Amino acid sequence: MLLLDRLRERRRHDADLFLQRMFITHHPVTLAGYTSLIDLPRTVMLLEQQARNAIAADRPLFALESGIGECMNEPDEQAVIEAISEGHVIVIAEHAGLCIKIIPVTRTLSRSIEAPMTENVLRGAVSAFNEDLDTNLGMLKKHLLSDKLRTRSYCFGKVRRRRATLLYMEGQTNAALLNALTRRIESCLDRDVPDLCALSKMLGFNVWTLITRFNTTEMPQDAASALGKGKAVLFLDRFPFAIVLPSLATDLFASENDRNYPLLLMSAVRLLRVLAVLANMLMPGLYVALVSVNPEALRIELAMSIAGSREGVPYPALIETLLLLLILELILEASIRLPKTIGPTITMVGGIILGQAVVQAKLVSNILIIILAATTIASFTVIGFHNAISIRIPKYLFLVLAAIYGVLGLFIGMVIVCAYLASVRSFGIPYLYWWRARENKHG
């Protein structure tokens, strides 16, 4: 058989590929698959049991109705290798000239369900998605038991194939969003999607953007809530997050977990997040504006206090602020990349010892240390790690404008940022849209 010869030739360069010759009820067959993906002994036992059941039911062994697999019509080497790469076992019946694709007993290659790594929950379910797509689907369906939930499966890429599943609620998901999204996905199935940047390109989003066009969440309840509100959710295999489309401004401040608190407390927490975002973007620029351009706007006591704290600092306020912001960004990056065992130590060294040292060396003022520490903490009060990263960029725009125009520069920066946010759209849906109103209109 020519196909079998080609597989034997391929095995010389692919040590993981097995070709197991055996007999199923006196019929010679060859099994092909990857040893790293398949539990071969248990798969053989399963196959023999299915064959005995087919014979007991007086059904043809190598036919569709036998129930032992799916016949591949005139398969070539590429189709067989793709099926094997997806984790299937190919049964090659030499005497009948048939190839049957069966679902084997797979090896356990995924970690167990654990608590989220980047999102914390105080009240609510703490199980988080992992790298296995089917596990993620099951977890989501546990949180959203509805006959309106629909799924569409895709496989991206030619060289680096990756499974994906799109979920939406029939009758609730915005029809224009769903049509545009599925049309875009189905037209780009030949593209490789190794990361979120490639996914963003595939979906037609500009990669040079300040804000994310989709949210990622580890929490099944948040993904289920997004589906219930009429959004779409995309899962990629080996990616332990749900990708929620589209991303809106309200996603920065509202989480499904908030609803486990009393209404008054929930509103206060969300208002606090709004203030935190404003503080993160405006406070460094406001410090520079009031120190270097508009000191007359301060009370004389406060102006004297700030001037006293900056005594001996050789740099202008802009350079002083940029220097400390750079140090804080380095600490944040280091705390993410370093091993967990030494990460807290480096954070303490960077935050306390280094901070105290730069003040004593007269490189920055005490007040600036307080302002930038508060703004850095404020950036992580928003919902979602992607959103927390996004709001770290605009404060540099405010900083430069404040150094040039003072307080007026902050107003100019706010106009620019608001105009930019108003121009952002995802599949025709504005970033500043209030989603619930749209849900009722199109549901």
Given for the second form:
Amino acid sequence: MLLLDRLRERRRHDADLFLQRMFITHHPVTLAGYTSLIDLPRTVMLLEQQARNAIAADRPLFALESGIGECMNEPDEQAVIEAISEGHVIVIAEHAGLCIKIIPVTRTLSRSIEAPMTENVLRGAVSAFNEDLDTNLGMLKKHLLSDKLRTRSYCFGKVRRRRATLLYMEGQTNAALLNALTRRIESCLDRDVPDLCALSKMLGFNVWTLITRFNTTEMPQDAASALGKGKAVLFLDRFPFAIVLPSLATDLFASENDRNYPLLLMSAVRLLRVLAVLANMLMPGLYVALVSVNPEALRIELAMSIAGSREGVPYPALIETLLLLLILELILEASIRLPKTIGPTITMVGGIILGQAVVQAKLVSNILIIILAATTIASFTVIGFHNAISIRIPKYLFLVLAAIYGVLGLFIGMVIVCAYLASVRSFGIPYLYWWRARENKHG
Amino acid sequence: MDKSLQVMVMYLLVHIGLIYFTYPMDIIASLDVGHWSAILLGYASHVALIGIYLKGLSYFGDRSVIEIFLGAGKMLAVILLLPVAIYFLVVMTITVRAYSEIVTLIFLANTPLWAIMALLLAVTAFISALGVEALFRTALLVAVLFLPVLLLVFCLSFQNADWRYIFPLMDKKTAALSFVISRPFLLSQFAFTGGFLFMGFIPPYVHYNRRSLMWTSTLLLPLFLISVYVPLLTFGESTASRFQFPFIAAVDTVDVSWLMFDRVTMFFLISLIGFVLIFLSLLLWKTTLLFRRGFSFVRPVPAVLLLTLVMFIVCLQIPDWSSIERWLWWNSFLRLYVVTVIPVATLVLGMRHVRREAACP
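Complement to the form predicted on its own: the form predicted together with its partner chain:
Okay, now the whole complex, with that chain kicking things off.
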């Protein structure tokens, strides 16, 4: 048979492609598939079991309605290869001239459901998404038992195929958003989506943006609540996060898990996050502005003590701050890459030894150390790592403006950032939109 | 979508940005006693003009004043809108120049004036190039961030008030309203009339409820009263009339022991400059809209850049504060014309429009 010859030919370059000859109810067949994706012995057992059942029921095994798999009518080589690549087993019945695609027993290639890696939960469900798309889908459905939940499945890319699933709530998701989103996805199905940047490009967002236009979350309950509020959720296979569209300014401050706290505490915590973002962006700039441009704004005692702490520091406040900020960014980057066992070492070296030494060497003032430590801590009170990194950039703009124009520059920088945030839209929904579920009920 | 809140906030910000600089000085200069009557008179005319303007606009639904005037004839539109465009340009130029001067006076003594003007104009151009919807959202965000600071300053500003200075409440001059044609009073109207024309420009882009806007204007009255009475109560009339910026001088006397900053004034001023930037961006957006109506081949961003450049060059030509005051005075005639003619013309055209609709529906 031509197809079998082709497959044998292919096996030379495709070491894990198996072609297993066997007999099912005296019919000679060949199984084709990838050993790396399929648990072969158990698949064979499954097939034999089905064959026995068919004999017991007195049915011909390969009749279309026998239901051991999906019959492929006169398949070409490409279709077979695609089916195999997707992890199916093809049963080729040589005499009957049939090709049947069956769902095999697969190897377990995903980690089991674990606690989240990037988000911590103190009170609330702890299980997090993993790399397997179907597992993720199942977990989300467990959290959102609703007949209104709709899923659409897509396959991106020509060379590197990647499965994706879009979820939304019928009648609740903003209709304009959903239409724009599906139209966009369906017109770009032939693009490869290896990473989130490519996804962002595919969805038509500007690459030069400070803000990610979608949130990523590891928590099924967050994804479920986003769906309940009328947002859309996208899953990519092998990506252990749910992608929530669109991302809004409120996502910086409000997590679904906050609702497990008493209301008063929840509001306080959210207010704290707002203050933290402001502190993170403003404090280094404020230091530079008050030290180098507007020292008269400070109380005289405070101004004296800051001036005292800067005694002997040889360069301007801007350079001093930039220097230390750079070191802090380096520590942050390094501690992400380092194995967990070495992490504490970095904290000690970076925090204690470097901090102490840099002050004693009169390279920076010790008030600056306090300010920058507070700044760095504050940047991680926002929800989600993607948000924490997007608020890292504006403080440099503030720093430069503050060095030139003092406190005025700092606050004008704030106006600029406000204007920038106000101008960001994704699929027609402004980033500063106050999302209310009831507004979208009628679509 | 209804954006009344954004429009209300914009209306407030635009006026707050203008009230606290020259307005108290002008009002204090125009009267010796009973300043409330000048404030109330100005406020009443402001409310009346807004009422007329909004009523006129309401006849046309979702059409901007430009469309309305163009509908009544191209010639009429040019006659009515050309002074508006010139007025906007002059207001922007004066505002940028004056506020840069104030900034150098108060906290950037060593920074050259052109650098501050360049900053203000650049930010203005940036915001207005983002479009009107982004502009209104920016206004909302800026209000959320800066209004609490301002409210705190307002509360603190009564720290040194001596309430006996409020008397006498009235004299002959006040009762006769003879101050109406005095120069300082006319100049003071800048704070009332600077901003409200935007309501006619935004309808096709931003929808709002006209009634809620009328209610918002009542919020302005206490702000106007504070701006004049805080310096009066702090220093007394005879001292307050000697200051160039009486309100700022009054805030400067506030001493808060628990605050790490020495001067509350700085934060007050910075918030106001934030609001002024919003005001300038709105003006620039309106001017660009008018400009592009005349020269439809110009794209929005080049139009903004061109206008900004022109204003920067003109700003550089204004040598000192006395020339700014001269410009302000000349501009007040143009202003009187613009702020009375545009609302009245809108109302007249509106009534005519309704009558025509009734005649041939």
